[in-house]
Amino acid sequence: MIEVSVSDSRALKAILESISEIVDEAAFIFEEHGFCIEGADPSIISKVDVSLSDAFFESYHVDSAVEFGVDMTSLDKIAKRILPQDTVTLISRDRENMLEVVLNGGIERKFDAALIELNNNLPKISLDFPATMVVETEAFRNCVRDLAVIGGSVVFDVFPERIVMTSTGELGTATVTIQRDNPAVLDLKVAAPCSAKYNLSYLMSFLKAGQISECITISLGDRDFPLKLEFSMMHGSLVFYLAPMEY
């Protein structure tokens, strides 16, 4: 049996809703000392990995490690009903093909989400990225919004002293330049200059998770490297990967 409770409902709500933006189905993995979510969009252009230690939870009871599939479209509808004052409890009983979600902020509400079978052939990503920067979430989100006004894709050109992001569309071109010494840039490590192109709509979806962390770690490389966005928080992390586009 599994029964885990979260009092930090805003973080859990943001995680579930941001995942649902890109993933129809996800693997929920409960282990002795932590909980993971893995999923990818149907075209496997993007991938998400969530890792939460047992310390993230107010209570954490897992009899034995288990993995099962969850329909994120259904779970997203439940997540939208999570209120700031709610404690969220996830329950899965042995031999029941159901995930029970209990929301309790003084009035208890229960939802049963059917579990599904997954064809879990998700790629494992382990790369040494040539460029990594840590930037304030709100600053980066505003940059992406500016670029999305013009086009549907962004080219990152990363140099040791600056990052240049360019979007081109029928209306023209938008260019955002972030210098290394900008206060919003907390760290910038570039082993070699690199350039890659990515889909902006996916980035906009990823950034809906921005409220869980004040800063983002962005990792990328040249044209064949995926883009990696990592939101870190106390006792956990949310990581998105996005495949590059052709120039």
The other form holds:
Amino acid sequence: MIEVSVSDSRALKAILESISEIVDEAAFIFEEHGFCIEGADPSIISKVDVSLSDAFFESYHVDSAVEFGVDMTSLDKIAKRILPQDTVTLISRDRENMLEVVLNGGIERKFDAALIELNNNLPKISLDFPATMVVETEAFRNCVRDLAVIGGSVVFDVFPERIVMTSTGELGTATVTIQRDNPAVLDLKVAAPCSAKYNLSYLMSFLKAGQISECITISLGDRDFPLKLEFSMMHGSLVFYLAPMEY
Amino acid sequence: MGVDLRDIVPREDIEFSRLHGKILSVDALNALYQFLAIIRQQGGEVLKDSKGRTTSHLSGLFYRTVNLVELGIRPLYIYDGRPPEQKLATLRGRKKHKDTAQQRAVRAKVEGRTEDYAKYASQSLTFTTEMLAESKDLLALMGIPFFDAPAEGEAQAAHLCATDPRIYAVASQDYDALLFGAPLLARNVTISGRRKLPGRSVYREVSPELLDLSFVLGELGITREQLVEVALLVGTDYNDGVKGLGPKKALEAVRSGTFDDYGVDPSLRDLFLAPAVSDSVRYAFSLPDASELRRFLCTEHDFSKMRVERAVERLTKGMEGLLRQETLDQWF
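The structure above corresponds to the form predicted alone; please provide the structure of the form predicted in complex with its partner chain.
First the chain shown before, then all remaining chains and molecules of the complex.
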């Protein structure tokens, strides 16, 4: 039996909504001291890892570790009904093939979401990224929106002293240059200059979770290397991985 | 050249559609030799530009690669580096054979024996440094990657296929790729649908075939080490083999554990099992440089403008469709 609840539900809502943008089915893993969500889109172009410690929740009861599959399309519909004042409680009873989602902001609403069979476990991705930057979420999100005006993909050129993002399309080219000393850049570590291309629409989906933290950590590599985008919170993190596009 | 295991290895005839979306590591020299041998003018002469430079290999490389890309197949060409010491004897032998063939070809031409000329001329094929450099220039303009192996191109192609999940199969006519450990070998990929039978003006249809190393080994009931032993008994690029021992008899010998009785140097096994290869191969496909490609082929080498124009269009279109999103599973 598990029963966990969180009264400030905005972060949870943002997390669930953003991952259901890319993931159809996700693994919910409740462990003794923390809760994880793992999933990938059907083509395995992107992957998401959510990790929330028990401290993220007001109450956290997990009798024994349990893992089950959740249909994110239906959970997304429930998540959309989470109101700012709601306390969210997730309940799963042994031998009941159901995830109970209780929303309570004065009037209690209870949803039963059927669990699903998961095909396979997704392996972890562990990579040493040659370039890592920490930037303000809102500033970065605006840059990505600027680039999306022109094209469907973005080339990152990351140097020790600046980040250049370029998007090319039928209309022409959009270039965004962020200098290292810009106040929006909190950190920039570049072991070697990197250049890599990624799909903008995936990045836009990831950034829908933007409100959960004021800054994001973006890691990438040269050419054929995935991108990692991490939102850190007080008691957890939301990490997206994105496969590169060929040059 | 390579070892002849045709009689014993099972294969599967496939359609090109099976290779759609795949990247193949191609033994470049193997393909270029085929082009040089097959692509001839009437009378058996290689194609030449107005400056007298051979262009048969460029023509084959260009049009065949365009066809592959149009079929959704991306070739990564692997060139030979420095051959292992043990191959030098074979190469000297081939050189001698080619010199003889060259003399015979000259005589046949003088005496007007066209058939003989074509035969000897194709036996005397050699690649000059310039010809190889031009083929790489051509690939670069086409947006097709190539890599110079430290030693055997075929070994490097096999190693890539075994270690890089993006590479689906090795493309080569030789069976050596299996000995080098390629999990999948695709034959008849870089040659055209029609192939001239050696020494005769007869053509037969060829379609691609796929050889799966683990299936081959399972069917034969042997290990890869043993397949290498079979090859060494039959004869490879590194040794002459045992006289009178064909693939079937060699297979029997290896199965019954009598390999050591034939006096073949067992250290030769490592040339196939642990060849010199590079682990730092980087490659990327890109759109062709259309105007430079036209200049290189039409202005520089006198290719037909109309034909090149159409092919460049097909290449650009095909590559646009292929330059795409990768997936994450290769980093799992």
